[in-house]
Every structure is written in structure tokens, then in C-alpha cells.
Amino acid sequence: MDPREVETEANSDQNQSSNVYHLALDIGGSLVKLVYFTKDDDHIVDGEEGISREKTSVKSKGSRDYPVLNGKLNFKKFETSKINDCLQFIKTMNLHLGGNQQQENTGSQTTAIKATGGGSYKYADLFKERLGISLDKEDEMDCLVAGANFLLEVVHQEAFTYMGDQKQFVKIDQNDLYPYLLVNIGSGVGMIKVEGDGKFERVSGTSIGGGSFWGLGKLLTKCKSFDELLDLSYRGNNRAVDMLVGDIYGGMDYSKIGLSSTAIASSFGRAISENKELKDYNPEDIARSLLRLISNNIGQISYLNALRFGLKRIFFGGFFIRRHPFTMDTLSVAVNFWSKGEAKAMFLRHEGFLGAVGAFMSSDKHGLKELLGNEVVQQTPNKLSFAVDKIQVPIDVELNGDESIECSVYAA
């Protein structure tokens, strides 16, 4: 299937909203993530158009064929502090009205949307009041793992490594994917040992994550948003704030234990010996030092947990990363350094949407994997099931969190 151009902005035209078929949410402490499917006009196929017959045929016990919908899987995010903007977007696009399950409630029918994350509890009443919908809550860890497994198994060139400004896509062998360590960096950090579909264990975590970077950065630099803080770090020099090994050893390496003179001995440690106030430091340098502090810490803790269980592959997800080169490079260097090159840090192109994708998939827990294997399904699929072996995403497009990818789904 040939990929179409990735969309970078959602179309707010009401005419398009009639093609919305499904919606799922992941409402976190910092961000609300949306995943929804929109079908293309005049692109319902029965096996002769678009993709081959063997990939469109799905049968229930009655040997009935189900049609395939060609369209796009869309991804969009909002700051949780601006949840009213998210609600307005859903309402304008009529995302909550298309192709969702119905729940009977005291004689009336209420549209139920799959949702995960703490906000699915915190904002449940708000969604019901503003949009008249019920949030059908799914477990957060279940969704994270299901979303990661799905993306790694189905989306072509989903995973990649990044170190020294070199990006390299990783070919995933579905028969050799497990086990791996999933490190989800959101407001905090969760570390999950994944052994298969539905087989996982949360083995560690840390409260020093994306929320720490954003919160401390806001206090120290006056930045108004996470992305503004990241942009600021691009222009910074952490050496103006951090104490380096060379500062302690008179500009020399500590070669006996493998530390170069430019290695950080103490994050923000230079401030100890300098008679300066906060206003005397460049905000860019503070942002750079803060980003490196948190990324290094997460990278080291991740490797130590991988070491506990003999895991060689570590996948990093969550919107803290933002495909930011310096963040990815710092995480990779930390994993490479502490593992002496034996473990790899790998990143996901749809890093921030793992939970939302898992929630989206939860509407079809029983049929998805069988469909991907082109096997006969012994029950009617629930709403949507993906009908391709690999979803193609243009490799020369840098995804920024609001995009869409072409795919096809089975419709019940």
C-alpha cells in the first residue's frame, strides 16, 4: 500500500466529520492524546480495489465477508491544562459521534468512548456534561503495552536508534520482539518488562520525568510551554552550568575509570563555586543542563533495570522525548556507556500515543491479531480491525504529534 502524505493539521471542515469512525483518548497529567480513524470518501472496498482479496476477506461463522474501509489513523495532542480546547476540537469535528459503542443507561443510550490515563477518571464528568459521552475506562498499563506491541509489530519502520546525529531504523522481527523493556516517559516515568501480548510487569519507575523538566524549567526560565523550553535548550550550553570532570581534574580526563574531561561530574554543580544569582545565568544554558540531567538519569535507571532482567533492547516512549535530537542522543549515550555497548536505546515514531493506541485497540481485543495473520476469525469483529501486515509511514517526514497515517480496517 502506497503511503499518502502525512497530514500535519486536522481538517476542521464539518463535511469531513461525517467520515469519523472511531475515537480513543489517553488523558495524562500533562497531555491529552487522541487517536481516531477517518475513512476516505468512496473508499469502501470489498476485496477487488485498494488491497488484495486475501487481505480483505474476513469471515464469521456464517461465512459472511466484511467490507474494508480505507482511511487514515489520526493522532493529535492537547495540553491537559487546556482540556477545553480538546473538548471543543472533539465537538467541532464530531469525533464523539462516529462509530462508537452505545451503552444503555436507565433506558437511554449514551455514547461511550474508550479512554485511559488518570484523566479518564478526573475529567469523566466534564466529558459527560460538555459532550454527553461516557468514558469507558481501560487500564493504563494494559493500554501502554498493547499500543507499543501493536506499533512495533504493524507499523513499518516504527522503531529507530539515534546517537551522534545518526538515525537508523530498526527492522523488527515479530518472532523475536520479546522480551523488552518499555520506558514510558510522561509526567513521571514507568518501566515495564514486556514478555508478550498481555504479559508484562511494571518493574520500576521514577518521579523525575517530563513533568520535572517542564515544572523546573518553568520556574527557572519562565518558559510558558514544554516545546518553548525544548527550543530554548537547543541554543544552550550546559557547560556554563554543570560541573565537568575536567573542572575537578584541571582539564584532564579521569581515564582510569573511563571518564573524559567533558563528562558531567555534577549537574548544576558549577553554580556552587560561582558568585552568581539566577538572573546572571542564560536561560538557554539552564534549559540545556536540565534536559541533560533528566535524560541522563532516565537512561541510567533504564539500563540498570534492563540489566536486572537480562534485556538487551530498551524502547523509549512518551512525549518527553518529542523526537528531540539532544534528548535521544543523551538517552542513547547513557545506555551505551553504562552497558558498555551491550544494550541499545530505541525510540518509537509514535512515542507519545502508546496509551491512546492501546485504548483504540481495546474495542477489538479478540480479532485483531488473527486478522493481521490473515486467519479466519470465528466471531464478528467489534467496529474496527486493521487489515494490513504493515502500516506505511513516509520515512522522510518528521512526525510532530499531530499527524495521520494511511491504513485500512475491517468494518463490522
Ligand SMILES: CC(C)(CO)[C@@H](O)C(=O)NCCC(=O)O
Second form
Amino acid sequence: MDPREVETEANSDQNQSSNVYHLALDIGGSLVKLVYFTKDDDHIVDGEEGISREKTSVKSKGSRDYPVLNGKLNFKKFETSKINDCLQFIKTMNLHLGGNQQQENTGSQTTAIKATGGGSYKYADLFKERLGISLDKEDEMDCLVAGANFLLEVVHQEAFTYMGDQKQFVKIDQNDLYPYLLVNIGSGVGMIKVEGDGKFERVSGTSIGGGSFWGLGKLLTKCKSFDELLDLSYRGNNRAVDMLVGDIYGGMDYSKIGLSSTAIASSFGRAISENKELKDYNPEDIARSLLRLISNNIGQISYLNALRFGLKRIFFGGFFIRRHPFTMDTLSVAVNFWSKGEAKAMFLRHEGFLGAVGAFMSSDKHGLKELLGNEVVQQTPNKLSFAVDKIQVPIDVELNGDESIECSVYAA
Ligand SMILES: Nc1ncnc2c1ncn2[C@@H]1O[C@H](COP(=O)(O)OP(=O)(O)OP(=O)(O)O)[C@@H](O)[C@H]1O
Ligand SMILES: CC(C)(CO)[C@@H](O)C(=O)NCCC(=O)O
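Switch from the form predicted on its own to the form predicted together with the named molecule and give that structure.
After this comes the whole thing, all chains and molecules, with the earlier chain placed first.
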């Protein structure tokens, strides 16, 4: 193949950058998440002057027509410890300037980007210094809930259950969505009772979360990346590390209280009775046991909070899950076991991006003005809200966290 025909990733990013609009960030303890909209490269050339303008189509709703802009919602993540890579990406793509190289800061007006998460405070000065932009802070809980509600409302097959290797998409009935418990498993874990749009309360949390799995896992297995740790856990057997009910009861179940001989009686408990050191254990088994410990614990606390408020549905989000079958299965089994089948664990396809999507949504008015131009603003002067058509995501595509989904935007 002619090498000149090969489009490098950097080139394709730069090509895309001219169509970038509307960036939002969620800067967490472990990961930075970016969500940005790119218009489809679809221009009409205006006569001989060759002026191009974006082609918008029209959507009819009831008796009114709305201009529509077609494009993609893009998702990207970076490790917070590598925030410089994130800054570089934003710079290369001109994401902070709406993809426009010409629009370099004049000094008269500072560009503001919507941002949420603790890092929107911690790194505000860094963003100002390096990119000349200010971070317009949105509350983390507001964004998580707004993001979850938005995704559940507009993305086709966003929610699914997972148990015993069976994945099943859940049809969301908008009239029967609330109340639910949102459990966001990031570095730490937040549990939020959601009763409607903007109507929620953070009812609990635990510091034993994704950061604990990654941190302890790194120390105990010496693995170098989160993906490596997940991979190890996939291949391990927790029986080598955990003390089971059968270990205590001479191979028998303790059926009177509903515990089978294979249930974990004490996570990592086997290590106390064996004359072994860390190096004598398989890293795979340790990773597996650790993943079970953290997931079981979160599943149990989630169930207790659902019980506290009589909630039947628990949606799990956050990047700890990474759509890892074993994690999802453990959380589901824990919820199912403790609730005796009363409560259901559900997962979200865009699990790690709830906060970033929420921040993105919070900038709708500004963004839409930019996105659709003055014409729209004049047509719909009173009500500008970001609305998108039901988004279809191919279900057979395994998404690794950096992805884009087709959507169209209109003011409704
Ligand atoms: N590539 C990765 N690198 C590091 N951690 C990862 C990665 N992929 C998944 N994780 C897991 O996801 C967790 C972070 O999830 P998430 O991005 O939802 O939270 P956060 O916003 O960083 O944390 P918090 O909300 O507590 O500030 C990590 O602690 C780790 O368990
Ligand atoms: C501190 C936050 C909110 C930062 O995202 C998160 O890491 C968290 O919810 N941690 C758990 C803290 C607790 O409730 O014990």
C-alpha cells in the first residue's frame, strides 16, 4: 500500500478537530474523562465564493420544525496521573477552542470549559497555565445523576443485567425509571438515591472502591496496569487465598444460615493458616480474591442502601466495572443473594462517563448556540435545551472506553 494513503491516528484526529464543538471534562481521582461533540463533515458550498457552511437538516416535532445537526459524541479517558497527556490531546485537537486554530486566546476573554470531579479544583491553575482556559465547575453528584438519567433516556440499550454469563438488555420505561439507586464505583464509591431529574440524595459511600482494588492489586501482584490486574483476576482462583465456609466446617455447608461450603467465609483468610509468603501465591489468585472482596462488599452495601429506601433497582456505574464479566457477576450475585431476588443489579454501557456526560449536558445552552448558530437561537429564543435522538450503539462492539456514538442534536 502506498504509505501516503495511510492516515495516521494523529492525522485523523487533526482532521476531526476542525469539526469539534462542545467539550466537557470529569477529572477524578484515578481517571480524566472527556466528552466532546464533533459535527459530521458535511458542508454545502455557497455559490462561487466557496463559503462553506454546515449542513443542518430539519426535524419536525408536532407542528414545529427544528434544525438538526448530525455528528458524534466522543468519549476519551486518560489516567489522572498522566494529566499532561490529556492536556496535550486537548491542545492537539484544539478541543478547548472548538477545534478552531484561528481562535487562539486574544486575552480579552478566557474560554471556559465545563468540568466536574475533584480535579476541576485541583488542576484549575494547570489548565489556565497550559491552555489558557478556565474550568467552569459543576458539582460532581449533579453531573453523575444528570449523566445517568440522560444516558438511560436517550441511548438505546444502555442498561443491562449480567448474571451467570448471561447479558440481557433492559428496556427502560421512562415513566417507571424512578426511584433507583445509582452506585458509582470510581476511586471511591458513591451511592445516590435518584428520584427524578435533579432530584436526588447521596445516601452513602465507601472508600473501599476502584482505587483500593487498583492500589492493593498493584502492591500485591506487582502488575503494571489496571488492565493487567483485570487480566490476572480473570485467570485466577480465589480458593487458594480465601477461607471458605467448607474450610471451617470440614467440607460441609452451613445450611441452617444459608451458607454453602463454597461460600467465602473470610476473604484472604486462608493466608493466615498457611506457612506461605506473598511470593508463594499466584498473582492471578490474589487478583481474583481481591476483585471478589471489593465487588462483594460494594454489592452488599448497595443492597443495604436499596433496602433502606425500598429501592428495587440498582444501576452500577464508574470505571471500576470496565464491563468485566466477573465483576458484574459478583455484584449481581451479591445483590441477588442478599435481597433474596427482590432487587436487581443493572449496568450501564457508558459506565465510566456519567459525570462527564452530565457536565457536557450542563453546558447545553452555550453549546447549542455555538453548535446550531444564531439562526436557531432566533427561532427558539425562550427554550434552548440539548436534545438528541435515541442513540443507537452497535451491541456487538466491545467498547474499551474510548469511543464515539452517532447522534443528532436539535433545540426542542
Ligand atoms: N486504565 C485504567 N487506569 C486506572 N484505573 C482504571 C482504568 N480502568 C479502570 N480503572 C478503574 O476505575 C477506577 C476509576 O473510576 P472512575 O474514573 O469512574 O473514578 P474517578 O472519577 O477517577 O474517581 P473518583 O470519582 O472517586 O474521584 C480506578 O480506581 C480503577 O479501579
Ligand atoms: C470523594 C469522592 C466523592 C470523589 O469523587 C469519591 O471518591 C467518593 O465518593 N469516595 C467515598 C467517600 C466515602 O463516602 O466514604
